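This document starts with one chain, in the form predicted alone, laid out as structure tokens.
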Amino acid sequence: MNTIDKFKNWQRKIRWNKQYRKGRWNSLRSDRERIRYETITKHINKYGKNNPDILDLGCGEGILFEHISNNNYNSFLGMDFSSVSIKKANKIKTDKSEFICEDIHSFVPNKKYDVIIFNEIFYYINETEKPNVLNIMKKHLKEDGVFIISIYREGHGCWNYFDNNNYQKLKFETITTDRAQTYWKIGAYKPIL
């Protein structure tokens, strides 16, 4: 990233912190976005392997750690950039699960994983950067391991990096809700080698 983006991320970086103290993203753990979480966590079933090791980018208070029942995974990393977001995250861990905050331009896993998620994180990455992330991420997946992608809205050309030869697509869905502009479109893809 250049001087000017690395700022930006930087703000960004700030912005949240400050937004997670002051409870801006409580309503993740509304019933609207609970349809989300339920779906991600359907797709980790169908699409991971038993007891998968999941990796979720973005994972803010681990939210949808909370979805995921305890005898259904064997270890579970969420990552953040958000300080504040881990340090309530990490109230709510296990033996089995860890939060960390990190920099999705620069985190590196330090082992490979069944499922990862990137859990509203993929619009976020600078558009130099999502290569570089996809092909670190793509290291540190198991074969036959499976991303999980969960994108707001339209998600501003996000698809394009998944929708292609590189990828075999096994799910693709829009989650609606009662408010026509609030809905996620949510795919599992596995990387072709």
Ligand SMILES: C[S@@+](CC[C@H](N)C(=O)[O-])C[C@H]1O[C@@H](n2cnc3c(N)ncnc32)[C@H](O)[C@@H]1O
Contents of the next structure:
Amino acid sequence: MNTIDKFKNWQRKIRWNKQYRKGRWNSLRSDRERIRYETITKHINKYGKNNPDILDLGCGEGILFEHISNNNYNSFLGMDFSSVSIKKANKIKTDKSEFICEDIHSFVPNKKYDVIIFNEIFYYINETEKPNVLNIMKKHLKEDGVFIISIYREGHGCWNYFDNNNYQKLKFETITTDRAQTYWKIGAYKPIL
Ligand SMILES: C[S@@+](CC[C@H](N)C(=O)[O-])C[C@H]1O[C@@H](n2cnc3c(N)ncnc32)[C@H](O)[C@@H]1O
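Having gone through the form predicted alone, I am curious about the other one (the form predicted in complex with this ligand); can you provide its structure?
Let's see the whole complex now, leading with the same chain.
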């Protein structure tokens, strides 16, 4: 990232922290959003192996984790660059889960995962860094591991990274709500090695 992009990323982090402090993202716990978390959980259960190790990139307050039953995973790591959201997430941590404060642009996992989730984070990755972040995450997927990606509305600048010969598309669906402009595209992809 160049210096200007680094500065913008830093500004964004301050903004997220402020918003989490004010409870601006409490709406993510609404009934309308629930279907997104439930769809991702369904994909984890279907495409991840039994008892998977799960990495949730840009986990925010850990709401996805709240939707995952304690019996359905081996380990869960949530990461986010907002220290405020991570502090909140840590209140729900269990002995099999952990939440850490890291920036996705520099984060290198210290083990391999069965499922790596980009849940409403892909558009915050700097354009020039997307290939690098994806390569690092690919290296930290176990054999037969999958990526699950959720993006609000169309997700320009996202799906072209997955809809190509390097990935097998396992599932792709549009999740709609009672509000016309509120919808998500959610996909499960397996890298072709
Ligand atoms: C729309 S929220 C989604 C939160 C969570 N995935 C969910 O759906 O409940 C986007 C999240 O991405 C995080 N984020 C944005 N840029 C990031 C970065 N460079 N590194 C790590 N996290 C980042 C924000 O702090 C925020 O928590």
